[in-house]
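The chain below stands alone, shown as structure tokens; this is the form predicted on its own.
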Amino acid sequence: MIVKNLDEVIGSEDHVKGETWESRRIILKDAGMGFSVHDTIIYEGTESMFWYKYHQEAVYCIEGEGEIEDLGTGKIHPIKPGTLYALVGHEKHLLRATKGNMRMVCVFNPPCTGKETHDEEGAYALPKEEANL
């Protein structure tokens, strides 16, 4: 059983910050769960471009308001507490936080290791073990 509190992650190596966001990575690949769980904050008044080419992601908003724009279709969806979106097609997207910081609980498959950083396309690299298949 794994029992972890967010306070254990804040300020640790699993608390990663970018210019427009921060991610507190709670469950990672080394936990052996087959997915990772992150508590992520998108800062109010910012726009963040992400594209998870090699991961599927489900995101549940618990604080703040904003929107997600699918860059493939141009469709914009509002986000507020209680909204979930899932990137089943690896959609390149923009997140905009418009009312307060948006706090999101994110689940990734395959699980993140915790060492990933977004590249110039907003993507994480292909996990090494999958690149060798």
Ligand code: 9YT
Contents of the next structure:
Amino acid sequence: MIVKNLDEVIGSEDHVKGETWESRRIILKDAGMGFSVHDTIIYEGTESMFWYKYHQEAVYCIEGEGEIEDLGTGKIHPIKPGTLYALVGHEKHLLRATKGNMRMVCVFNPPCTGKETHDEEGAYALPKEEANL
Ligand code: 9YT
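Since we've got the form predicted on its own here, give me the form predicted in complex with the named molecule too.
Starting with the chain above, the whole complex follows.
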């Protein structure tokens, strides 16, 4: 059994920060679970482009509000606490936090190793100044 608290991840090497987000990676591949679990914060007023070419991801919002734009279809879906989106088709997407920081619990299959760089992970963030809000 693994029992961990977010407090143990904050400030550790599994606490990673980007321009528009930060992520606390609670469970990674080395745990042997077949998925990874992340507690991610998307900063208010930002827009981030993510594309997980090699992973499927489910994301459950627990704080803040915003929206996700599917760059394949152009469809925009609102996000608030209790909303889950699942990228079953590796959809390239834009994530915008419009009301407060959005706090998202994310699960990846296959699990992230924690060694991914943005490019390998297919995640690219637009700088805050270019956020279209
Ligand atoms: C919202 C979202 O896609 N978060 C993913 C976690 C992040 N890419 C990480 O842990 O690096």
